[in-house]
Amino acid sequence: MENINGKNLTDISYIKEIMRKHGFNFSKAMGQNFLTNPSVCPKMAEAALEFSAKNLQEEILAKKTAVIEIGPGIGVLTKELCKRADKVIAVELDKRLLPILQETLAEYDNLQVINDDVLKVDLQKLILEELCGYDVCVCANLPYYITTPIIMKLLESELPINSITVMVQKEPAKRLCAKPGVRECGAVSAAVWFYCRPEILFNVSRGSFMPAPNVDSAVIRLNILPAPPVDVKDRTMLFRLVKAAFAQRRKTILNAISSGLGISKAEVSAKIAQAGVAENLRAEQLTLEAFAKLADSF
């Protein structure tokens, strides 16, 4: 991983050399950790566009790959990126970054950075200006205190993407991963498997980071569905279900239902027998097609 200057951008020297020249310190407000294992980018980068890869062999590779990056960093994983794809888009919240980017990746003429929060950037208005006619995937190393509000944004806009391949803490990893019906199922699972089909890749310990968390990560890569694998007639009334049922798990679908949606048990409980869903389960136990019949009937 070595930039024009010979450098590398894994190395703790030379990171902070390149943190002093340009008097740069960690936020712990964003979350920033830099990455200092020089193996986990090129496969994180490799696993980005391996999906994308399968995708257009069936298009006898009619298109061209690009990748959005959220926060890049000092570069380490977005010159990876760079390598294997037609163009980069790397969204950073961290205006000091900004002149480090333009060291660290200065030999890279298909890398777009756009000083924003992702959370407020219109995605869609983004690849509809800047990469159409692009087969793009997600890539990202996210701060954990922010990877669920991330992942449900980049899956409700239902972008053209194929696929989100990202670095989070591991166990949150295991829950977004979990399929509906099993105990490590949450909200967030279940809108997960909504929208795509999850994977856990690999894991990451803790000291392949500077500064070092106090919890170890995992790379999952979320395969976007090309349709929903249930049909619901409204999926405002199903992701309301899913919150109330998981808000309480403790409670029984009837109970936390009552209680999250402000509905007499009564009610609840001629709808969920109208779904054929047994009133006395919890949110944990239910599958996506049984969340999907309680939408239905509510």
Second form
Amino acid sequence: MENINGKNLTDISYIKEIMRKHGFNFSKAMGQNFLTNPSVCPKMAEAALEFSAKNLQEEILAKKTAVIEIGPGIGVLTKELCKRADKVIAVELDKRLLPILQETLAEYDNLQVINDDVLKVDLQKLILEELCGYDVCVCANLPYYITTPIIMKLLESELPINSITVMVQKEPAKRLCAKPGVRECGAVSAAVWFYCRPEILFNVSRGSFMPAPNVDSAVIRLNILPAPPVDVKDRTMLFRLVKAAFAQRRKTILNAISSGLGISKAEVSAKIAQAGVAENLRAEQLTLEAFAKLADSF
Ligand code: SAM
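Alright, leaving the form predicted alone aside, put up the form predicted together with S-adenosylmethionine (SAM).
Okay, now the whole complex, with that chain kicking things off.
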């Protein structure tokens, strides 16, 4: 089936046809669940680029927009991004998808596909070399088996990007966006709130994918902050403490930090007191400000 903009990449019979033609079958290990709900990708692409537009207006600059996509699959979201952005760079691990992408997205000359593991790509260098002068955002339907490592990498490498719009599983979406200090939060939420303002944009049912996963999904947008909301002398220490405290989240911060960092309880107790924080709290009860004070006393 053709639509006005070429092949309809959400049409299940077309997906099956192109898979058959290229001898492609889904890899569960690579988290391959392709979107077939036609309303999702245009909405995701709009949401990713809408934030760029807002930024540009504020800067009163006529900058070009670029998107880094992780895991384009057969290109269903990529196509919507190519229609709206000046440049799209898509990083795909599975080399079997490259000839498919060449065919499905042949009409777009603003697309560059990189065959690599996104966790191994030097994104800082990529932006500097390929997207210098562009207003850059990230947009992806993430492979679920590495959602957290990808988000942590995007945040910790402090890339010059304005937002990260991603599809993740519904429960992790809630955890990622939970503010430090509330029960659902985790170590990754602290990193999210240190670098961004997160928002859950919309839910996507499991039936929107082929093959259908066992759980529903949600699209979230992490709007990168110009500067972190808290002052901290040493970011590495902040995140070491956060990880230690959440690694044993049922324990008090005194016990979790002492065993996580391998420091005596007496010493940890003194540092916690110096920060003005109660040592019998659990990680999930600490705000980002409290973690920052703790980091400064260590
Ligand atoms: N964007 C497509 C869509 O929405 O239909 C596919 C999304 S599918 C959930 C995840 C994609 O990520 C697959 O194409 C998979 O091959 C790719 N992928 C898996 N691990 C990856 C990695 N480490 N680096 C880059 N891409 C990866």
